[in-house]
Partner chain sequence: MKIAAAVGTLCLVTPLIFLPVSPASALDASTSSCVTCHTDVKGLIRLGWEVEKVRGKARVSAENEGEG
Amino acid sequence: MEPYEKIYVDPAFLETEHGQIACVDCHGGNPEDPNWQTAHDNLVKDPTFPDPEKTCGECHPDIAAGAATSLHYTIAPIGRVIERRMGPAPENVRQAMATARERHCGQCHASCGQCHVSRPDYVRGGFLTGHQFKKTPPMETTCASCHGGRIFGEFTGLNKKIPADTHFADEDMTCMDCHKADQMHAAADGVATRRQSPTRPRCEACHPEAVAEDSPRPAHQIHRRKVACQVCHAQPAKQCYGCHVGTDKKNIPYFKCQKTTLDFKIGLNPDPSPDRPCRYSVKRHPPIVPETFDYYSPGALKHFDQEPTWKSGAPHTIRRRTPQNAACNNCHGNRELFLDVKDLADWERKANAAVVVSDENLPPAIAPEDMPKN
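Single chain coordinates (the form predicted in complex with its partner chain):
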């Protein structure tokens, strides 16, 4: 994108609903001033963050009220996980960690404007199209700018040798076919993690036959409410290891990540609930290590073990047939697929005690005479 395109307002915008509102009402600044630099004094770059109420609430009251506490606005769960890994900490440590979070997580918040008007700051902004307010954010620019590292690449098949998700490859679906406005705008005050979003999509809502008690397919009937769909239908996804963050000589934040792999690991769900009953789910390794924030505050993550490093995840690599579901015993008795203590580094053993699959929890190989007939 050329620099000018980022800020070129298409005259067609001025004929839309939002184009009727004067620039100054949303952005402030000095519209009478012909000098572009001083005209921008006291400019509000994003009038929808952190509070969308004033600029959008008048006409979109429900959306604005909810969005202000939504996960995309607050990214609060990520902060809470870091807090749990810190535990009680003295003020100087809290301060240093607050600085780290602001530097490294600041560009990950998505506002109304970041989804509907501009590209995310994370990719240095610029209009989606000449300041038009787009009802449906474009997947490749908006969602992919922030979710590009893992989910977008998995979904669209950018990972070597791993075919794209069937919903993309065969059905031309986009993120928004499953993650709809009611999820993107949802208030999330009491929501502990993004996995607990009440408006999250559910496989079974679109595929009820796969959880029916009398499902004609034995694999579905036997494992319903015990084994998550992804255990049989997802392919390997990206796992990240060993990231450290800091600030370079020019005061620009950096990250250094040791490695990324494409892996598939099934682990235990440490706290099954009626909402999420399955005992087995597919795990994802986040890039955190005890030393991730040492640049800011050495040893700040004193209670690192409070959270596992293999977390229930949702790889967007769904296929009808996968290597592990092609035959019952590709999975039953196959130690490789299930998270083992041997897969863990010493420092993460304790953190994952409730997640690793011990030999007793490994589903045993099925004898030929016990195989379902159909």
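Okay, that was the form predicted in complex with its partner chain. Show me the form predicted alone next.
If you are looking for partners or other molecules, they are not here, because only the chain is given.
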């Protein structure tokens, strides 16, 4: 965006309900000062962060109270994973890692304003539509700003030879059709990861017949509560490897990834529960390595093996028909689809021991006479 586009306030905003609120009520400053430079002293760029209840909470108390501890607001799960990989650490290491997290991981938080008024700070901000508040944020300029590296491209079909997700391509759905306000604004105290959130999207919410005991499709009956939906219905997704973070000579934070690939791997669920009982799920490789934060504190991730580097994921590459579900033995007995020890670097084998599919856990090929009849 051009600089003037980022700060231009559309006169139409002044006619809206939010436009009736004085600028200083949210942003501070001194309207009595004739010098515009000093009048802007102590100006608050984003009055919705870090405490949305001071501004949004006056009119939206329930939403603001939950949003302040939501996963998008705090990105707390990232911190918890790093803590487990660190383990017990001296104070100087913890302080160095806190700086690293603030400079890098913490840049993707989503405040109320950075969804409903402007683009996120991660992409240097800028009003969506001249300061007008958007009840439903446009996914191309909000969601895609932080999730554009993998999710948005998969969903909209930007990856070569991988068709767009059927929900986008065939149903014209947006992110908010599945990730509704009750999830985005939900308080997440005590929720370790987004996959534990009780308000997360579920396939069965729109497709109850697929998980019903009397599903009309034999494949759904056979795989019910054993195989995650994405195992059969997702396509290859982007995997990232070898991320290193630091700051350049001008003290500007940066990150570098060694490589990315488009791949599809099925692995074991290391922690089955009544809420997530499936034995097999699609795996996503986050780019972290033991040396990711060495710029700030060499060797800080001394307990790196406490978390797998292949994690259960939900690729936004869903299609009704996929290569693996075209025939039973496209998946059963197909060693290449399942995460194998040979897919791992030496340093990550211990971390992924519980998610690798050994030959003993590989679903066997099915004889023609045992094929289910649709």
